[in-house]
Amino acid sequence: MTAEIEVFRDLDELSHRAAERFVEAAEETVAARRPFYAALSGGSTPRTMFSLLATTDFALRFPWNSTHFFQVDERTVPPDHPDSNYRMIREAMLDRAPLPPENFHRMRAESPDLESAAHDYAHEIAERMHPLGGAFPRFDLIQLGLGTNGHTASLFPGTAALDETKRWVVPNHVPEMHTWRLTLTYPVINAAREVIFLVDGEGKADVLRRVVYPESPEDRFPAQGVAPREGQLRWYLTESAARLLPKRS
């Protein structure tokens, strides 16, 4: 399937947008009376967009009863750790949104066996999400950001994450930032049922045309692995983030 690509004015814009289908996506997939199963990226761009849904307007609409929020990546630090997704991701939103606290699946890449760590995350989505023999895992959707370096979750340039295959989870090492992740692999994102990249800001704008319009042999990112196989892949973008990309009639 096609990338749908929206460009918008500035990153409030572009969140009140996010914002607006997560809520959608959420509204038809408890009309089919199913649970809703997102996973959420850290970094600065989905601030804006968590703390959008935990307002009125949003909240009023949001089913959060029937929601269950996983991570797609974590740093390993504590929960409290300026630096920790979940921290970020529950001062913008979990802290003053409805969710049930068990409706959260918090990655506890604090642990120092990380192995073991991901084997029980693992555990858990499928205890939650309980897929059919043999089948990855299909979030209805899965929110993602775009590194100056063309990583997404934490898949880097290099590393052995990228050739993973079979496991859901898995520790990663990132040599260059000299430290060890976890993230959700290639497929179980691209099981999802729809993805979404947010991507703001100038220092974005070349490795975003190079990762979307790849010109050479040289533009090969990690964010390229992300085709859902069966579902919807979109790119909302700022226009600072989108300024390189080709005009479109």
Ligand code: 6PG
Given for the second form:
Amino acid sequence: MTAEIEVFRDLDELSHRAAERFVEAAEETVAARRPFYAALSGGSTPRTMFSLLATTDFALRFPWNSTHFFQVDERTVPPDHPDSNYRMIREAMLDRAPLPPENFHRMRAESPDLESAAHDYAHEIAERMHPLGGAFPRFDLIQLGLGTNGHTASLFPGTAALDETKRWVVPNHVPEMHTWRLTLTYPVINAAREVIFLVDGEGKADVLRRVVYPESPEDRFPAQGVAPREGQLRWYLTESAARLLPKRS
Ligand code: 6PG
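Give me the form predicted in complex with the named molecule now, not the form predicted on its own.
Full assembly next; the chain just shown is listed first.
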């Protein structure tokens, strides 16, 4: 399936479209009599979309009781730390949405034992999603961002997690940031029914062009490893982020 690219005037328009897509995907899933399983990234770009989901008409349409949210990745900080992805999602959405508390599955990346935290999170995914046999869990929707170095999730350039082909969740040492992260791996991301990148800002324009339209051997980035095997890949971009992309006819 070829990736779909949509460009929006600004972050507000992008966020409205992304919230609409979340509601559509959830409605489609629940109409097929399945719970809606989605994995959410952190950072700052998705904050507006999360807030719209929780506080506008979207909230009235969204099937909160049939939804389970998981995290794509988490920093190794407490859940109330300013850098916590969970804290951002909680403040933007969970504190204002009628999602049953047990339906948000938090990565416990504050644990001193990250290997156990990764194992426990994979077990929590398995307990909830019951993938058949040795299959990877198939999320209905995974929302990703793009870092200026071409990372996505906590899959950073040159890090060990890029080579993971079996485990669902791993600790990942990020030397450039002198830190560890917990992250979903490529096999899980690429098993999803749908993956949506949200990318905003002038600062992302160069890396976005090199990720989506590579021109040289140097144009190799972790975000390029996202290629859902049997799923739809979408890029929701603001004009500022998309300004270096070839003009499409
Ligand atoms: C994180 C995120 C990360 C994020 C990118 C882009 O933990 O930081 O999960 O992968 O999506 O860094 O972040 P922005 O969208 O805020 O630029």
